[in-house]
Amino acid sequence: MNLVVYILRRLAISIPILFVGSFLVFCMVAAAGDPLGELRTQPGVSQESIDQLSHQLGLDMGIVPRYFDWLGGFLTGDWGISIAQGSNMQPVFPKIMSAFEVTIQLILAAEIIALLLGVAVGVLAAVKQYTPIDYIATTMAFIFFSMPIFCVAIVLKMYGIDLNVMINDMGWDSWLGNPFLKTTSPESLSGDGFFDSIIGYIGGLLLPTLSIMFISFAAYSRFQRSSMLETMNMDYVRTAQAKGISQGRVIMRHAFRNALIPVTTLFSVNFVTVVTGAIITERVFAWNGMGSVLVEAVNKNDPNTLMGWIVVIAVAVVVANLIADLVYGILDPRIRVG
């Protein structure tokens, strides 16, 4: 019951936060620049036209009432439409949630990757520590962590591309390759079979998996290690130490779980840069995704699939910090309660 209390209480904090969010982004938005700009300069589109399709839009109205109106419309699932040149008024809602699908499969990927590895390699880090192993893991931590991510993604798309031509050489066809590019051979990803096509979307997700993954890794296991070392210098850890608990349950019974707090933090704070990482990666690897859809918004100054893509960010945030919260409730009762 106390779980259930708290979960509505963390659902009670972030809605508000999301209301406030959205409408301070929506002012910052319609302040940008006038999204009939482009066409008002377009000859012959007539000035009636133009009103016509403000009206449409609801450009004519006040900052406020425009913002209640998208309100209820984003909240119905009318997120209005796009008026990018060439966007043929398309829908909002299909295509931000047709690109937020890539994205997402990228973000998980990735992440789940990076929390367990760097989870891992931490504890064992702060077991061994000042042994080959610990710095290994320092070393490889403070590497990944100094690279650029677009570095990171284009060296292994270079290195991609020479596997994929060994591949070739050998008369197989291509394995990394882009799952979501509609120019792509489906039989250069997929194969005939199921397990073939596991394959096949396993190497189209494993080289920008990787390119996030390995910077979310570095920070983990810095944390995690960290977080380890302090937690093992706890007297109740010393007190099960000097009782002859073995080594192993002393670590999993009494310090893993507490040690796992700050990396919980640190994974809410850190999904925003995994977003962005992801936008940098779709572009290298050419995805389109979240990124590809943000780029097109900004440089066509399109104001309803800027704020769909937004909101849906901010709300996958929210989502992230209700999920670390929770996390938080059941590594430790007493955050719950208090």
Given for the second form:
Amino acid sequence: MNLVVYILRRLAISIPILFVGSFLVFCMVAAAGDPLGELRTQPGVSQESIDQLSHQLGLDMGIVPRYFDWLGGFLTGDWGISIAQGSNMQPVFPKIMSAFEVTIQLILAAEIIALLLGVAVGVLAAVKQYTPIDYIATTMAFIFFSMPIFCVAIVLKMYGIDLNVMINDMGWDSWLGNPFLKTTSPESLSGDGFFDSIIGYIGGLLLPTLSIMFISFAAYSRFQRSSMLETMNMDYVRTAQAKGISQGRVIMRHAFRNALIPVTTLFSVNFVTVVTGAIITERVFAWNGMGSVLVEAVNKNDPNTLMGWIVVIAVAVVVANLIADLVYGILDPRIRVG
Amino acid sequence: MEAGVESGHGKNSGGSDPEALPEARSQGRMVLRKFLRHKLAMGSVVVLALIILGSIILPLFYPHSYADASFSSYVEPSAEHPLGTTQVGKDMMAQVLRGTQFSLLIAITVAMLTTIIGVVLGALAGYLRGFTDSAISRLTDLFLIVPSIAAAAIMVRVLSGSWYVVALVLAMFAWMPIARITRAEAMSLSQREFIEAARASGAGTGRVVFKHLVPNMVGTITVNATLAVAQAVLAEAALSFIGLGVQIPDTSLGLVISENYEQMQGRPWLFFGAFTVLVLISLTINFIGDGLRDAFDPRQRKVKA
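With the form predicted alone in hand, show me what the form predicted in complex with its partner chain looks like.
Every chain and every other molecule in the complex is listed next, the one we just looked at coming first.
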């Protein structure tokens, strides 16, 4: 019950921030120049159609009414029109939603693997401190942590292409598909039948997921290692050991659960980094996700798409924070009760 | 063992009153000594220094200019062009050297700005509490919620892609973590007697914060400022890589990579030059930051002993 109150309180803080944040971003986007500037100089575009577009974008209103007009539409699912394709206008909502679906698929797959692997490796490195396992894990984490994500993606893409050639040489392409690892945007992930669909998903998602996963994994494992080391030095862990409880049980029951709490915080802090990483990875693998939508919208100065994009990501950040808070509450009883 | 005790003592009483001044200096010397013994961090300092000096000095002696596009397209690596030439016939080595200069310049500017903004806001919030704290905390939340890559991209497009615009915009969206860390530390420090003493002897907010609080957080600030450089290198490279960061005539390693990475399959040298330098910069700065953290941490000795 208290957990619900706690989450509601967190939400109550987030919503005004989202509101103020979206207004400030709206002003910034509005100050980014006339979105129809290019169209106005084009020959063959009548003044009438420009006026109509200008009205549709709300450019004939002041900034505050324009914002509330946009907000009203946004909350009811009408996110305005995109002018990225010139006078050929598309509604923003379906465009962003389909892009977001692509990106969130990538992020979820990568984050789940990164969390599981990162926590496992972090705990292992802490329990086996100053052994070769620890040194290897720490070094790997350090290297991936310092790598720019697009470099990881580029190198993976390069090896992916080599591996595809190898698979074809071995004659495995008959059942793994050709190319097995998709290094550019796959048209569709699923294939005919169950087996082909699985192969399709793995081949299509593997390289981009790995790129994002490595970076996140590095952060999680480093964090988990140090938090696990800290808990292992706590008095209550020593007490548990002194009482004669087996080491495995001490690690899992007494230390591990408490050592998970800081990692939960990292998950919410890390989320924005992961989104950024996904955007960049998509660029390398030519996926049509949030990354390409953003680049196009910025270059074409497309206000409604920019607003939709930014607010969707901001809401995703809020949701990620909420999930972290929820897990935090489950792990730490003091928050539930207090 | 003795060293550990000494540093712990120095950390606790360093700068608390004028009498302790020599001790405060001895803490600095302790940190330096510990840092100098940190092999990985010292190795990183050497590598990073070589990269910085190389990016400044080498272009003076290097025969080709970065702007010279008169060579043939895609010349393979040779003594004349150590990293080959690009599609438009520019010497790759010259591009990498210039990209390194700009990447470092941007990253150091960003780190300095984020540290200043973050420390000032964080220290004020942690010390003053009350309204100031909630205002600054809400501001921090606000900036954390806005996806920085999009906001930065829009601002860079409007204000031009000069290196200093990119640096300013990146700093605008990167000060929050430092502010949070500083706030937490300022909160716990302001409970201590020496702050109370300073206040009792009539020091104003500015004096307490900048003469008493901030100098006592020098360890945290140094470590986080160092790590901020590494993060700025990566953030700038990412922004420039998707084409929304630094624009020609300025450049950066991210831009150099972005322009040439599609050639990695047939002509890997066009990719790996800039890639290696970028990873080395980020890796060495992270190692240095880690070494500094160990050096500043008085508990470090206990764990290892």
